[in-house]
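This document opens with one chain alone, in structure tokens, the form predicted alone.
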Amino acid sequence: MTTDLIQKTSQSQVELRGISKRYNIYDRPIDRLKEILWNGKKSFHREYLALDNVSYSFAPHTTALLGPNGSGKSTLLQIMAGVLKPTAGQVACRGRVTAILELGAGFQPEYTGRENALLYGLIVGIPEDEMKERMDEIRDFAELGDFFDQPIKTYSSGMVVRLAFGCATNVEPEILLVDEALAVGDEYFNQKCLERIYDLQAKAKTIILVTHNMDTASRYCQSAVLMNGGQIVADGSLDEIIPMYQEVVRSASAHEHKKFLSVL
């Protein structure tokens, strides 16, 4: 296992430097208003540190980002995607970043699949004419047929994921971020995703996959990073990290069960 969690390599495409994300937690909505009225002279919130000084470099291969619920995985992925701003620290991404963060994230329900695909391309910096040339490939990959020109609100969850994956992987990303999206698709579509990921891997792209499914991690990924308590606590091969992840999850579940029994 890597002893230095900040892997210093000229090949890294994503570098995290001291990333922290802090949220203010208010017990009651009125507490937020009271804090405004006090003009910061008195605090009515408590702080929650979702990420605590995370530094890491992701090399151009597929990395599983593992950790129990609340460990900071999704928050870190959203910061890498530019959806969230860190409270402190910097993110350096070399190349085009595309992301599938959660079911339907970023899609407009009233827009058609085609319109959402076009909007997705514009967001990641692809000219409209170029994106229009990619429409047939996105539609065919997602297997939406006539639904491609129907509003997203009429789609099933599987159709939304197929469209999201089609958009994210058909725009030649250098960096692909995936948060649990593969758990929604059927076996046939997962195989298509696997083939697309293999194609990106062959082109030395950086793929970061958040998952709770160890079969998915073993199937898609070449290394793993373990998060707990808002920090990266270990990295290395899947054989090394998966047992550590399973032990962390067991410990967290036992702790929650004990807390539950204490209030009965």
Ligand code: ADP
The other form holds:
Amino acid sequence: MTTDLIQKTSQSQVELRGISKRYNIYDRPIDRLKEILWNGKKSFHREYLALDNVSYSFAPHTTALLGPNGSGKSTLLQIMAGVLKPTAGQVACRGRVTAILELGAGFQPEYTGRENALLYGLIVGIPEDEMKERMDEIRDFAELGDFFDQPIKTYSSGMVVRLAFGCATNVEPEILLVDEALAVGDEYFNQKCLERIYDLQAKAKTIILVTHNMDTASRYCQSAVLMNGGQIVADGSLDEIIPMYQEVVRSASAHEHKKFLSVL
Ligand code: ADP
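Now that you have shown the form predicted alone, what about the form predicted in complex with this ligand?
Up next: the whole complex, starting with the chain shown before.
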């Protein structure tokens, strides 16, 4: 029993080793063109470090990833999901990773909900036959009814989120990454998604949830990580991290307000 638990635990881990992400910032679109024309011999950009040497090992439970806007949460999640390459460092994910990063990212608008769900399964390594057996469950969870067989370009944004959430949580992920997508759905569906997250927790999954809602964080997460300026600056219990988060957000908005006043 204990061994089984330990195996599950070590499978569900997400480990970040020295992750950095640098973006090239071009002040004007023409600068990008100039750089191409100079064939890289002259530089017309400045560099911006969105993630600065982040190392962290996520525990096999639900962690709230907190931080003010621009602190690097989405960038980090995208790197963990493998949709963005870090400039330096490595991510070790042990287990099947599924992610809800942004509205319908990765869905094909011309394909139906069913076809997209099938495709999703294939991408995360579930055989077609097995995925077909899961279809009714996905359709029912997403409450799409007949829309399930319509192209998703006809869906409302809420329907796309529901489909994304249905797919990502139905394929038995060991690691689930959720970025704010919940906020797009209605209150009833948000609740349903959170309950699904709660169910997955019972199976010792590693879930990383980016949220600005401290009630959600307190209710569904067992620990929190605080990001600021592209770094993880603190981690601990929700009780410890929430006041720190609130302080960081307060000083970030005071800084923005000052900057705004200075240009008036
Ligand atoms: P958060 O999710 O915490 O709001 P992000 O990860 O979205 O933060 O962004 C971190 C920083 O990286 C921000 O300052 C943002 O402007 C910058 N950034 C994100 N994506 C790009 C990009 N494609 N090009 C340039 N800068 C980017």
